[in-house]
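A single chain comes next, written as structure tokens; it is the form predicted alone.
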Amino acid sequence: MKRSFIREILEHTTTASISFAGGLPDSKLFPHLALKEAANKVLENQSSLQYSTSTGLTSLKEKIATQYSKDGFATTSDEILITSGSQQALDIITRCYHDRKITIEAPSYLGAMNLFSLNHLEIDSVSLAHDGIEIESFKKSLCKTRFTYLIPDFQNPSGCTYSQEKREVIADIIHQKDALLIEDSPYNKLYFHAPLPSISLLIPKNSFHLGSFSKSLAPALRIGWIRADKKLLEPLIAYKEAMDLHTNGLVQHILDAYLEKETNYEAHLEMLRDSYHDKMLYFTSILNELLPSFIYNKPKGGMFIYGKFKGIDTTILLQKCLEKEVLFVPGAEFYTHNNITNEIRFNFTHSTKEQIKKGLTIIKEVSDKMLS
């Protein structure tokens, strides 16, 4: 089993490094004091240290279900399964459907691709357009697989946002084929202008909608979930029980206490959206100034900028930039084949503005030498 390129590169990151590589939130924006207050409150009760249920803390599931319902996607707590991050959610689902083929985007999330391979799913990749997956190719692929994994909101790695029209067409195709959708949505709260309704809302009996607090609160919490029809969730519970009995109960209690004050989370999300939008605009302004030949589309939310150079092998570019302690991810890592040589994913949320300017300056200097 091949290790994740991104996890490996993070292990080589030092305090002197400038990293645009991992999907890291800005650690200075974590709600540290509010979470500390919630933790102190929870630890006053010894029962918070006891075993919990496999499906998750009921009151936390209710809060997540309430958020779905407020967003227009009617949901009850028994349609939520708490997991150890959305990565475990993916693992549970693909173990349950291990004998299937699956349609994914190209490029796609590396962690999902690794899991699909590990769980012996045969992958069929379909290219992304600027507004979502290419429909005719998607339709042909789904006829063969009847199972698909999509990231419609600020896609990882491309930053692409599916249009409302494509969401509706995709939902209709999945419904007609009686197929299943895994809709991965860890970035959906990180929009810069306005959110779009999920595809799952249109086909609730044919979808698993995955969410996480890793990007919107703090990755170390490792709290994610699956939102699905009860009939779809039922067979997954046995896999969850066998894996870990239950997700970290103490952290569930802490998060539940934090979410008791609804204004905590809403204010935090507004602050994140403003900060990340500002960072994205700064990053793209420096890109335009220093690397005008880099072709990309501005993301409408999320954490990534994705694009391509002309005439530069970005894997070689990374090797040379590593010598100067600047990191990013070559686009080849996000495809099932590795014949894409000129694409890059940049994370813009983790670095300071000073680091962004310095890091992109180094990339310009190195790329100029490669072209000379």
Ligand code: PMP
The other form holds:
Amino acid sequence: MKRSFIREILEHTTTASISFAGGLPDSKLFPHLALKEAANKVLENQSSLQYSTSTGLTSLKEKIATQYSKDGFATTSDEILITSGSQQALDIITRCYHDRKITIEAPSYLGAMNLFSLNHLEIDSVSLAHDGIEIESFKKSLCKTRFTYLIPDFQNPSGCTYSQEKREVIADIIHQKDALLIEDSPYNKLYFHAPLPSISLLIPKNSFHLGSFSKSLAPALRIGWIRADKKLLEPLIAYKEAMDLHTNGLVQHILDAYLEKETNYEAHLEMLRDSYHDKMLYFTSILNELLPSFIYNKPKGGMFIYGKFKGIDTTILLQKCLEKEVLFVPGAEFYTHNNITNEIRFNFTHSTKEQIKKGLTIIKEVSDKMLS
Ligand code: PMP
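Next, give the form predicted in complex with this ligand, keeping in mind that what was shown is the form predicted alone.
Below is the whole assembly, all chains and molecules, this chain first.
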């Protein structure tokens, strides 16, 4: 089994490195003081250290369900299963439905692709256009697979946002074929303008909607969830129980206490959106100035800028940039086949503006040399 390129590269990152590689939030924006206050409060009560229920803390599930309902997707707490990050949500679902083939986007999230292979799912990749997966190929693929994994909000790695029209067409196709959708949406709160409703909202009996606090609060919490119809959720609970009994109870209590003050989370999200939007605009302005031949679409949210160079093998570019301690991920890593040679994913949230300018200047110098 091959290790994740990104996790390996993270291990080689030093304090001197400028990394546009990992999908890391801006550490300076973590709400550590509010979480500390919540943790202190929770630890006053010994019972927060006790074993908990397999599906998650009821009051935390209620808060997540309320958020869905506020967003227009009526949800009750028994339609939520709390998981150890959305990565575990993917694992639970694909273990439970392990005998399936699955349709995914090309490019797609590396961590999901590795997990699907580990859980013996046969992968069928369909190209991603600027407004979502290519519909005709998707339809054909679903005749073979009847199971699909999509990331419609500020996709990792491409930054793509599915149009409202495509969301509706995709929901129709899944419904007609009585297929199952895993809609993975860890970035949906990180929009720069307005959020779009999920695909799952249109087909609640045929979908798993996955969420996470990793990008909107802090990844170290390792708290994610699955939102699904009770019938679909039921068989997953046995897997969750067998895998780890329940998600870290202490962290669930801390998160629940933090979310108790509703303004805590809302104000934090507002601040994150503003700050990430500003960073994205800065990153793209420097990209346009230094690397005008790099072709990309500006993301409408999330953490990534994805695009392609003309005539440059980005794996070779990375090797040369690594010598100067600048990191990014070559696009080839996000495909099941490795014949895409000129694409790159940049994370724009983790680095400071100074690092962004310095890192992109180094990439410019190295790529100019490769072309000369
Ligand atoms: N899905 C996608 C699309 C991701 O980008 C990530 C993290 N990079 C995950 C799932 C896993 O997130 P977590 O387990 O931290 O919730």
